[in-house]
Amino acid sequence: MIKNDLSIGFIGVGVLGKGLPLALAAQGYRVVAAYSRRLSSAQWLASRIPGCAAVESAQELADSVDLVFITTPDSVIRDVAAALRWRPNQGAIHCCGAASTELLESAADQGAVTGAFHPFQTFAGLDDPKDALARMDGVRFAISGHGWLPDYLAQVARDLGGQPVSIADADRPLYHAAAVLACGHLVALLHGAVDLWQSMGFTAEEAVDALYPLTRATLDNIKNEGLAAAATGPVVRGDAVTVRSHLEALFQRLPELVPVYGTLARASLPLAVRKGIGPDQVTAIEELVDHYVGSE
């Protein structure tokens, strides 16, 4: 399949449902239809892509294109697909990270060719969805599908500046959990660090300004030097005295962070062993974590 041969439509015009079609159109793909529960959202997208029309129903969109991207919230993908009439060999794609083509079973039963296409990237915080194209540079795209779709989607990923990867269906929840750990849970972790700065009298904005250079440098170190080399802190040094002081201060001031700190201290121990701490130091840190987490 050549990209210019296929007409493409999007059902669901949220952040990804804006950014992805704009990026595809910029790369020469024929995005010709958009549908959203709010017609104004579809009109917003159509006004920015030459030849794209805002349609008034999902079925109207499905009837008018060769390839349908369902970019609705994950929880309604199955229902959206099941409510539509599909044509044989028509493409049906969703962008859910945690699931494969099983969400589109009703489309496949009608002869459609189904696939999944998920960028391993966050699209939160975009002022203009057109910036999504820049954010896709170097991103891994988890693709799966049947018939002609795997090769087609792999080319889409490359055209967007990313790299296609194949994730086994059984591993899709693990793949998505990795994204959550690296993105959503990273935010939750930094929220705890902001709370600590606020407990010392700083504002949240001042805390973020202080934390951002440190976090950015850590990510750069991971990319350039690897996980073990980037790992720092008292656990990695086997410094049980400092770990104790942290846990005691947290226990007194922000006890809700004690189990978070303790869990991450334990998770840091394999890296610490790789960097040379001994079994006695490991035991000392484990006992501290058990004591404070058990007391929390």
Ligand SMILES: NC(=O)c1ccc[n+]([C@@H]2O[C@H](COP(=O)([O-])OP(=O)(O)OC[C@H]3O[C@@H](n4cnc5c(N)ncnc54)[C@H](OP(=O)(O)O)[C@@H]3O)[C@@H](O)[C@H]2O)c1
Given for the second form:
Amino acid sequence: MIKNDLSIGFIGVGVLGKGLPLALAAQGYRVVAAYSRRLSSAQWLASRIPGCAAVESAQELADSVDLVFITTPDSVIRDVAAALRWRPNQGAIHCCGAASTELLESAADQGAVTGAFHPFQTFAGLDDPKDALARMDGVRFAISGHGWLPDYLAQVARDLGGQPVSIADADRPLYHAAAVLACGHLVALLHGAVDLWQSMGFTAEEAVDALYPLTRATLDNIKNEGLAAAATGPVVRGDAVTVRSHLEALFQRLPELVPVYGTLARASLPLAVRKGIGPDQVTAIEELVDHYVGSE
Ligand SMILES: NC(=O)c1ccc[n+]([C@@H]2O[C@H](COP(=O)([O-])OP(=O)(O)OC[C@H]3O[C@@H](n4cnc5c(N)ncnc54)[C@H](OP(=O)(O)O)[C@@H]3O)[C@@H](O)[C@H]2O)c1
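Alternate state requested, the form predicted together with this ligand (shown: the form predicted alone):
Next comes the full complex, and the chain you just saw is listed first.
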């Protein structure tokens, strides 16, 4: 399969439906058509990729390409695929992390070859092919599918600078939950830290500036030294007195953060044990969390 022989179209030009086609185009793939609910979104993409046309219907797109990437929100992928007429051996691909190719069964029923291609990465904020390609560097791509598609998609992943991985269909929700913990929930966590800075009179921008070096250094430490070495703070020191002062202050000032803090303190205990805190210290911290958050 020669990549440049296949024409590619994207249905759904949102966060991923911008980043992925831009990166593919930067690597010489023929992204020739875009369709989105709003024509202006398809035009946005077409204006950045030479040879790419914004088309006015999903069927027009499907009729004009070899491979259709459906990059709409997960909740409508099944309906979008079901509304199309597919050609035998045409590729139908979704990029949903949690679901299998079962979402595309109506395409498969018509003889299309179906696949799932999920980059374990976030694509917010991209509008340039070079930046989009750089965002793919080292990324794992969960690939599954039928017929010739898995091999083709694995090659796409490698061409983008990533690594294909195989995830069992039954494990996909877990795999995707891992992405959410590491990305969306990380943002939620930092939102809480920003709230704390704001409660002390700083702006949100000042808070992000203050938090960024700490968070970045922590991620660097995780990568370079491992999770246990990167874990610092009162829980891994077994310092229940400081944990109590945090929980009490949160309870007084921002009680909505008590469950998050308490749950994560509890989640830190296995690492703390690995780093050497003793059973009495574990019990003291567990009792504190139970007191403020409740036991599981
Ligand atoms: N966001 C990420 O970083 C990321 C990472 C990995 C995988 N994914 C996967 O990529 C897919 C898209 O996610 P996303 O975050 O890019 O979503 P998104 O930002 O909401 O973009 C999807 C776009 O599809 C268009 N759309 C909605 N309904 C449509 C329909 N019925 N027909 C055609 N176009 C429609 C909308 O664009 P207009 O209204 O502007 O036309 C919408 O902005 C999902 O399967 C998601 O799991 C996303």
